[in-house]
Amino acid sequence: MDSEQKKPIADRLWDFLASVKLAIVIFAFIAVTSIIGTVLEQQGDPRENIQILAKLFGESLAPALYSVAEALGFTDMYRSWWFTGLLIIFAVNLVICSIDRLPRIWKIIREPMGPLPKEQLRTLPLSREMTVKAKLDATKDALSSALKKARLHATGLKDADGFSFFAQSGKYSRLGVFMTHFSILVIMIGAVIGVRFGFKAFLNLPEGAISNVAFSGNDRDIPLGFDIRCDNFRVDFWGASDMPKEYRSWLTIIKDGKEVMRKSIAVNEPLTFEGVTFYQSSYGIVPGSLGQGMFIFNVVSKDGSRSTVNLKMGDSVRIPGTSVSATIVDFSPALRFDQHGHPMTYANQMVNPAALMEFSENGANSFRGWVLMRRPETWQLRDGSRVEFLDYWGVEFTGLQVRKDPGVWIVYVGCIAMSIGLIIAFFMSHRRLWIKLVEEKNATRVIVGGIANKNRAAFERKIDGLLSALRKQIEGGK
């Protein structure tokens, strides 16, 4: 304790920043605060976060807890000064730990190998000894062959009392931990760049609409630097159910007044342009748009004549080759018939869209019928002609998640480096082996010593296999 107090302040500060205990404490703080940041939606709607807290702690405590969390920066945690400070301290700790330990490790890596006295070999962590009934030269040749088969590139050297072999492998595996430290720093740098210079936003874009901004959780406009247009949106369902199978948007990117990119996106099939990525997230009906959209029909006569028409509510179309005309008089986004056969709308989404059409021939003999988009059997008319309901365009919006993360590729590089570093650190080891051959009367004593910084058991098995192969080779040669 007295010696610690006698140290200069700079040395004590260095020891503190190089401490593994400090790394554990800082990492624990980062982990705990990150859990809170995961529970609370970052830059999200205060009402949604209060609802989350109400589920966890009750409605009476939720508003007060939200106020505390907001004051401490937990609603925008990854941009807060204190979280950035934790990352900086953790980074400094990693760098100083590496600088503090690297010279000693590097000295071990660069240390040249040479023969060791037999007395010292017997004191090493891995030590074996046996006698073979063969002359020194024959044993040396057999051992050299066994070492090659074991893929150990050993150096041989004649000395005063016999012959020595020494070899090592994996000496640079000691740097695996430093590569892991480096990868953590790279990942942190990439994450900070992504948080500081990127954004996470949303955009509800109606069919046919164009936007050059997205919106953050606090409704702040975020310029995109280009225009994006929703050309179409469509939902496919599982069979006759109302469970969505896939929802897909057809988008166009417009830059400087020119269409530069078109792509259809679905869940897990995003569009990326100039570092901004658009993910398919949700969909819905634009408020007040029902009755204002464009009906798209294929009108097919009984002899196969076909035409595609775009109609508004109240518009009429004549069936090719006939005197029959059809007029749109009503629409339902989700049509169902009750037990009495009366039509009803059972949902506010476009799950079973249907158009009520009035058919007449020369202005007389009129009748009505519902034409359902998802029920082709309702398209067939009495005379064999068809009215195919293809789409009701301009009433739905596509919900897009919009993200820009300029640090993502740095994070990917860091993750790759971390994977390599962890493989080296956990599955490779620095192994050093010494073998001493001492000639005795009509025999040779083989003394083996080894050191492994990791996975000692595997190295021990390798030494035992080497000695077993040596004995078999000498005995087989007799």
Contents of the next structure:
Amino acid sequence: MDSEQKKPIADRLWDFLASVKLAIVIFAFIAVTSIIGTVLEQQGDPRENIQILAKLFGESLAPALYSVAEALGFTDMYRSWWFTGLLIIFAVNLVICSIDRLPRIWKIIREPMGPLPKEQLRTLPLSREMTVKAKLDATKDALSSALKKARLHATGLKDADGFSFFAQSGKYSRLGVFMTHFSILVIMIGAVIGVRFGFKAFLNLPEGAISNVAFSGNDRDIPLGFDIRCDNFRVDFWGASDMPKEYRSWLTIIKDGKEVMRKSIAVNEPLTFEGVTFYQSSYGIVPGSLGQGMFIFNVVSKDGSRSTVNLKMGDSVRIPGTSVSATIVDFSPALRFDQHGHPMTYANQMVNPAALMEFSENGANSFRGWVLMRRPETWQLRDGSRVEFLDYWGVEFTGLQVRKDPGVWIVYVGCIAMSIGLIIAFFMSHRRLWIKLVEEKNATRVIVGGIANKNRAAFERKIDGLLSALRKQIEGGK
Amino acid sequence: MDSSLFFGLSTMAYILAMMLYIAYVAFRKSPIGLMATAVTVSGLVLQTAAIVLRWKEFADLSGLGFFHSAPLTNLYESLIFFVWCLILGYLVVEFKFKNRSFGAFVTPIAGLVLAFIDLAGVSKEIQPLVPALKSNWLLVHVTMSFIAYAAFSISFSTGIMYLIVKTEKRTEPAYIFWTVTFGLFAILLIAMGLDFFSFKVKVRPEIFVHNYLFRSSFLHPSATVKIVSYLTAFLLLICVWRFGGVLKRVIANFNIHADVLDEITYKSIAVGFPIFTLGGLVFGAIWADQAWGRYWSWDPKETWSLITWFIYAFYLHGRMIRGWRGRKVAIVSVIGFMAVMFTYLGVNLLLSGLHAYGSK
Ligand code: HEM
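Give me the form predicted together with its partner chain now, not the form predicted on its own.
Let's see the whole complex now, leading with the same chain.
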């Protein structure tokens, strides 16, 4: 303790910042404070958070607790100054700890290996001794081949007592921990670059619409530098249910008046152009547009000739080969018949689009019927011709998440480095082995010493295997 | 033949194995131990068959092709997969360390999870996938997370065994820690059992998981039941605390050196940590990036994974500080597994009850 006191302040600060103790205190701090952040809704509605607190601590305490939590930044804690500060101390700790230790580790790695005196071999963590009934030279040759078989690239040297072998493997595995630690910094740097030089925004783009901006949370326009157009949007459902199986947008990128890219995107299949990535995130019906869309029908006559027509609400189409004309008189995005058989709309998403058509022959009303996009059996007309309902276009918007993150690659590189570093740190070890052969009367004494910085048991097994191979070779060859 | 038959058989095998392992520990007869291992292995084989069958059933139903149909898409399937990893991991440990006694601690975790599926009424239906779940990243993410969770639960078992063996006095913090942990697990299980029996008749199982947890005990509308529940729980804790020494004597019979327990704890964390980092955090982030354009958004599930990660980092670094080996880090390994459980179940079952998103 005394020597601690005498050190200059700067040194003591350095030791503090380099210590593993500080690291585990920070681990604990980050873990515990993060818990609070998962209980309270982050950037949420104050009323909601008060409700959460009321559920946990009772109505009477909740408002006061909320004010405390808010004052301390717990309602937006991952962006708060103190959480950022915690992460900065964490990073500094990591850097200084590495700077502090790297030279020592580097020295161990660069240190050339040489023979050790036999007294020292006996003090190593792994030590073995045995005598074999063979001359030194024969033992040396047998050991040399046993070492080769065990894939230990040993150096052999003649010395005063007899002969020495030494070998090491995996010395660079000592850097695995540094790689792990360094990669954490890389990830943090990548994240900071992403926040600083990128953006997160959204864009609700109706079918047929073009935009050159996206919107961030506070309704700020973010110019994209190009135009994006939604050509089409479509949802596929699971069987007859209303559960979406896939939703997909067909997008076109237009730069300087030219179409430069066309791609369809779905969840998990984004589009990237000039560093800006568009993710399929949601969809919906553009408010007030329900009557304005374009019906796309395939009209198929009895003899099989087909033509595609685009119609608006109220438009008519003549079924080819007949004198029947069909007029669209009503539309429902989600049609169902109630228990009295009356049609009703049961959702405000296009889960079951249906057009009510009025068919008339030579101007005389004959009948009306619902044609449903998801029900091909409703496309069939009495006279054998068909009205295929393909799409109702221009009513839905596609909800796009728009992101630019120049740091994401740095984050990924960091992740890869971290994974490799962890595998090295945990599954590889630096092993050193010394073997000394000492001539005795009609026999040779084999003295073995070894060090492994990880997984000593496995190294021990390897050494024992080597020695029993040696013994077998000598005794079997006799 | 359908998968549920095989699932049922493997559940029975595991529960039988649990009883055999406990009997083995109590009577120390090696034929019992051999039988326990044999039953566990056959349970694993049956369960593997069940998982493969369910995979095929799902592929046929969804028409998505093999790789998008891995049966890892909902709570039930992931719990089953967790048990599978756990048993496989345990058998590896049993084989490597030539000791059957941990079986008495690991198979109850498997039994507990399988019981939880029934008690909490986790839906066993094959459910259609929402679009965000159709991702290869998700598959490796979930698979690797559960392998890591299984490794962590082995470290939990050996960590708590270490504490049981190494504590002497009832006033020691470490003793109090393990008895309370042990007691809380028991209380949780009993409370869930009560919920199940009292509400099974009234509501559909799926709703039950979200809304009725602890409604028959700690959250019961009647104040009397509530108070009785808390009192009973408290008494149970006291009992475990008072009679914890019995467990110690049982484990002392195992002839496992405490250092071996410490080593298994470390080794399984050393295996679990890289897998969790890569599979849980990195692949999860890549998936989120692909699906939503954010690799990290501090949502409760992500944050809890990070908390878990920090706790295990705490464990690994704590071991380096002189004097922290042994008891202190064993406590951290137990806390780490509680964080795993919370990440996996608590976020969905408890936090979602608080937050609005839970109702979705
Ligand atoms: C969450 C962030 C961190 C992770 C994931 C991490 C990971 C690791 C891993 C896997 C090891 C090897 C452990 C073992 O072999 O049992 C290690 C060792 C170590 N870590 Fe960290 N670490 C982190 C943060 C830190 C920080 C902030 C410090 C600052 C002091 C630090 C200091 C050390 C030291 C000194 C070692 C021992 C190195 C050696 O064996 O020579 N770590 N770390």
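Numbering follows the first chain given and starts at 1. What you are looking at is a predicted structure, and each value in this text was computed from that prediction instead of being measured. Throughout, rigid core stands for the largest set of C-alpha atoms superposing within 1.5 Å between the two forms.
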query	finding
Post core alignment: residue 40 C-alpha displaced by 2 Å or more between these two forms	yes
Displaced residue check between these two forms: residue 448, CA, 2 Å or over, core reference	no
Residue shift check between these two forms, rigid core fit, residue 210 Cα at least 2 Å	no
Cα displacement of residue 181 between these two forms, once the rigid core is superposed (Å)	2.8
